[in-house]
Every structure is written in structure tokens, then in C-alpha cells.
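A single chain, nothing else alongside it, follows as C-alpha cells in the form predicted alone.
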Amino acid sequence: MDAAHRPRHPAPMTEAPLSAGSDFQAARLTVRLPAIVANYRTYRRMAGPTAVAAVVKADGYGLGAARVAPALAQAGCDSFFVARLEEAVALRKSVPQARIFVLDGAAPDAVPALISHRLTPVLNSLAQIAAWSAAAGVGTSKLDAVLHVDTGMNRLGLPGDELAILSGEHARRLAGINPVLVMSHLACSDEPANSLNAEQLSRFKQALAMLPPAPASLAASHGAMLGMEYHFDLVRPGVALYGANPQAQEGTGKGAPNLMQTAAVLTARVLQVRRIDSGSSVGYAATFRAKRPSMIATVALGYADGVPRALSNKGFAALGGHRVPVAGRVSMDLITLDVSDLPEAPHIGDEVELLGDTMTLGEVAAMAGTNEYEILTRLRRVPRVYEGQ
């Protein structure tokens, strides 16, 4: 073996010297609350006179709604969207004065909890409207609600035939209901040139003309970037608050420069470093074979922590700002990295970045063949550390 290809590293193998009282933290998800607040304020500047809500569903996109929402509330955010009733009930403890909208709506068995926790349902069908109206009839005052109109997503929301019925009978069907918002959702807002954006905008305007006057909301993170005509009275950024680029197509990592600050940094410690010979395999199923004498670092993260198994043999991590490739399969608790080309050997306990300033959210999503939403919401087992508390 010539000197040019000889690994520039010391001992063949070292192991982590952990004692019973060690504070060694194998992995960490650092959540930068000031960055999330800064991203919210960026939307407020871009939105001009339009109000800005925050979407904190899925536990604040995996970053902890109980910490994220109060930070945003302190920055002036007074309206939050979640998906599930249980998310809303939990969130009420963190932001007692805020408006909390529940996207799943008002199923009959959810009505008591919605009322007792002062939650506002997003009504998606005539059946939900009927259930909420019936609940309002029991009390002495009207109940707030959001009317959700489907303009092309074909998931939740009033379809065209139900919208027509509501339009002709809204005085009766909305009895006891105070519509505080009419909303819809864009299907292709991450593709500015997609003709469906303009079609949905047109359909939404038509729907507004068919319903009683109320504030309107169409745009979320990407949709707010399509222009002021998409803003109406309220924009609802979600994933962009947590660092995703709202000017890039989902899952590509490509687009205009990201106006958002990095809010999530996923790191893990090096547990072991070893030298392997040319031809040696690494990991399950021996999917990686060294083409030269190499150094392999094993770090304390895996798919049980939310790192996609799809990054096997094609993902990257960063050590001291230097990118190193994933060698072999991502396993449940561990990832192995080829660190042969680092200028200096890594040490036990060195911190490796899997997501953050060097390995950006969009880039990691693209390498894994998914989108930023999934990357963030998969982060389960890793302890969270909050900056800016």
C-alpha cells in the first residue's frame, strides 16, 4: 500500500470510555427557538397587512409544540393551527389566550372537548356543520368556526355540491355558528408555474362570493410566496417556520435562496472509530465494501431516531464542517460513516451533524427521496435541547 492511500489515522480501534455517572449524550436535537421566531417575523414582514398564524401540528413538526408555541405567542402570534383534537387540548395549556384551530373538524363525539377547551373547529362537511350548529343551539351564544372549502385538493373540505347547498341555505345551516374564517388549501403551491394554483385561487374567490362575509385564508408556507393576491386576510406558515425553504419545490432541495433560518440541528456522538482493510464490508447485508483501506466511524443515531433508512450508502453527515458519506445501511440505532478523507481523525465523543447548518433540511430530504415535513416529524427518540429559552 503506497503512502498516498494509507489511512492517516492512529489506533485501529477505540471505544467510548463511559462511566456510571457520565453525562455523555449520545444524540441531540437542538431546537433554535429564536430562529423559529425570526422565521415567523419574516412572514409577518412579507405579509404586510395580512395576519400570520402558525401551524404547530404534529408536535410543532417534531420540534415540540409546548416550547415552540409560547415562543411564537410572545412574538405576537395569536392564532395556531393543529390537526388533531388531542394536539389542541395539549396546546391550550401552553397558549391559554390564543385562538387554536383544529383542522380535523368537529365530529359529534369531539364537540364537548372542543367547547370546554375553547377550541375552534375547521368544519369540513355539512355533517360537521350540523353537529356544531346543534351544539350551538344548546348554549346562549354563537360558537366560532372555520368553514373549509375544497378547491382542488380533494381531501378535507366542503366539496362543490355541499358548498352549493350551504350557499342556498346558509342562514339555516349556520344557525348558532359564527364563521370567523373561510379557508382552503393549495395542492401545488411549491410549484409556482403550476396552473392549478391560479385555478384554486379562482375557485376560492367564487366560494367566498357564495358564503356570508368572513375573513379568508388560502396560503400556507409555499403559497404565501405566490404573491399578495394569495394572502387574503390570513396566511398560515407551517414547515417554513422550522427552516424549510418556502421557495423550493418539496423534496428537491433546489430553489431560490432560503429566507428561513435553520431551526433544527440533529447531532450525534462518535461511539467508535476503526480501521478496515480494502474489501471489508460494513453493516447489515454487507452493502458497503471498502475499495481501499478505510476508517469507519460509528455514530449514535439510526432509523429508530427518525433518520431515514433510505440514506443508506447515499447520505452524508458533517464532522467539523467536512462532509463524510454514509457507509452501509442505516440501522435502528447506529450509522456508520466513511471518515477516511478527513484531514484529522475523529475522536470518541466528537459531534457529527446529520441535519443543520451544513446538512440542510432540504438537502437531507432530497437525498432521502422525501420532503422536509417527513424528515422533521420522524425525529422521535432523540432528546431535545432548546436554545433561546
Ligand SMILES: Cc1ncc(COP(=O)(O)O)c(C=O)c1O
Given for the second form:
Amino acid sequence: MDAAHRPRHPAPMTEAPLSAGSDFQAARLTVRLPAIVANYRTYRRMAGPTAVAAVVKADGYGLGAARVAPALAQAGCDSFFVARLEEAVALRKSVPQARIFVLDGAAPDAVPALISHRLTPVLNSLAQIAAWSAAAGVGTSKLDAVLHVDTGMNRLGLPGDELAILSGEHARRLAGINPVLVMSHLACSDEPANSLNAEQLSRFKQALAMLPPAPASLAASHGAMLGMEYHFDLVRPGVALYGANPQAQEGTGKGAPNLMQTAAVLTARVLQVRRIDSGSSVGYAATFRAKRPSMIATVALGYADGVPRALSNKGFAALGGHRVPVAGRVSMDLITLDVSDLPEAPHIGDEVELLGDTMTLGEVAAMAGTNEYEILTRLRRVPRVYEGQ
Ligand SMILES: Cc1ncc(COP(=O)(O)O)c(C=O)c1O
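With the form predicted alone done, generate the form predicted together with the named molecule in the same format.
All chains and molecules follow, beginning with the one already shown.
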């Protein structure tokens, strides 16, 4: 057996099925909870007197809301945002005391579950307001809710005409509702020079003046970096808590130095190493053809693990701190790397970093032609290992 094929970390001699907790993991997602907490604290420091909620939708942006939210709650975070009712119901078990906001709002058939799990809907339309007000009429005390006004996303939230109606009739339409927050969402907050930011800020202030007084929230991760005037009473970062640079345009990997700590590290083992001749091809459709005698390492991660297929012949990985290019197509369970230029040939079992301190989230997103959010939320098959708690 030559050096390149000698197992450095042999698999355990066991017939037992490998589980996420077993010693051998072909691939793993290491979630650094202390980094997420540190990123949350950075927002707290930046926001000053403004409260900071955490957005943990899509299972904590792929990192595991059931572990992320309690870690943040322990650090003093008392408010969490999710998108779906099901996410909120699951999260209630992890943070029994916290306020949980549901961005999808209050569809009539969601109302009983919202109430029984003590969830706070983000009301996006007059219809949702009516459903929540009707539910409140059944009980004796008022029901908390967020009023979401659309200031330029044209996605969710009260459009201008509905806001005008609500403004004129808020005593009746908000009967039984206790508005704990009025919020809106910025469309271009990762582009500080985009004029839509100031326009949305101005529309948001106008909306606040049209509604009964309540705490206000406009900014998420990037918006909070636009200046104090965007902070209002609550900022609600998501992606920055998980390590994305809130001072870079999403999906570019460029911008000011990242103040956030790396929270997600995706690694996998080398399964096989082989020499190929000049002219040989690698992988499906033979899209990589060696221009010289080459060394190819096959690694236990593929698009089913969330590695974008767009990284085929384009992406990089890191081996012992050295960057090596992806050779050929990313396949379902495997990627192949051209390791010919490494000072030493890799060994079976060596760990390769696809995402982490060397292969940063911003760079990987840019190489894949997507954004940091999609990179993180795709990481579903890989067993997660939690550092720090
Ligand atoms: C309404 C709302 N608020 C806050 C966030 C968090 O945004 P970010 O992850 O950019 O901080 C999102 C995410 O999409 C959102 O939809």
C-alpha cells in the first residue's frame, strides 16, 4: 500500500450502523455555538439600547434551531423569529419562555395552534388581522401580534391601501389585538448606497405615524449596519449570527472585513486517492480532462449534502490549509478534487474543508453563484456536531 492509500483514520471495525454520534463520520457539519453567541453579542453591542431578536427560521438557517435558540436564550435573547407555524411549534419546546414570532402570520386555520403554543403572529394583511381579532373576541384577554407593513418588498405585509384602511379604522379592526411590534423589511439593505433603503425608512416612519403607538422594527443583519436610524426598538438579525458578513453584498464574498465569527464548518473525509494520466477524464460527463499527470482525491460530500452542483469545475476546498480545485462534476454523494499541487499527497481519511475558516461562507456562495443563506440552508443530510454546549 503506498502512502497515499494508507488509512490515517481507519473506520471502526464494527457492523453497527453508523449514526450521527458514531466515531466515524464521512462528513460533518460542525456548528460553533459559542461563535453564534459571540455574533449575537456583537449585535447587542452595536445596537446599544435597541433590543436584538434572533431569526432562527429554516431550522436556524440549517444549523439546528433546537440547539441554536437555547444557546442564544442563555445569552439573554428573549425573542425569536421563524417563518412557519410548524417551526414555531417545534421551537416552543426548545425555548419555553421566549417570545416566538411567526412571519407567515395568522391564516384562519393556524389560529388555534398559534394560541395554544403561545406564539405571536406577524399579521401581514387585513384578512389576517380580522382572523386574529375574531380569535381574540372569543377569549377574555387581548392577543399579542405584530403588524407588518410593506414598505417596498411587495412580498408580505400590509400594502399601502390596506394600511390606509387600517389607519382609518384601527380601533375597530384591531379590537382584541395588542400590537407588540410594528415591523417592515428592507429589500436592498446589503447595498448601503441603494436609494430604496432611505425610501423604505421614510415610508416606515410614515406608517408608524398612521398606526397606534407600538415598538418598531425594520432592520435585519445588513440593515442594522446602515446606521442607528434604522434600528428603532428591535433589530432582528439572522444570517450574520451564523457567520455571514453583514457588511458585504450578499453572494459576493466582498466587502468590509467580517466582524462575525465563523459558525458553520463543513468537512468530509478523503475516501480515495488516485493518479490519472494526462488526458484522462474525471466524473460524470467527463467534464474535467487532465492536462498533465494528476492526483485526484475523492471526498465524501455531494449535492445531496448541500454542496452546490454549480461548484463543478469551479469551486475549491481546503486540505491542510491549502486550497485545491474541484475537478469534474459535483455528484450526489461525492466530489473530486485535483490535489496534484499539494506539497504532500493526501491520505484516505484526511479531512477536507468545504466551508469554514479557509473556505469562507461568502466566498463559497460567490463561487456557487448563490448567497450565504442558500449555502447554509441546504446542509441537511450531513450529521451535525455542536461545539461549545
Ligand atoms: C422579515 C424578516 N426579518 C428578518 C430576517 C432576517 O434576515 P437576515 O438573515 O438577512 O438577517 C428575514 C430573513 O429573510 C426576514 O424575512
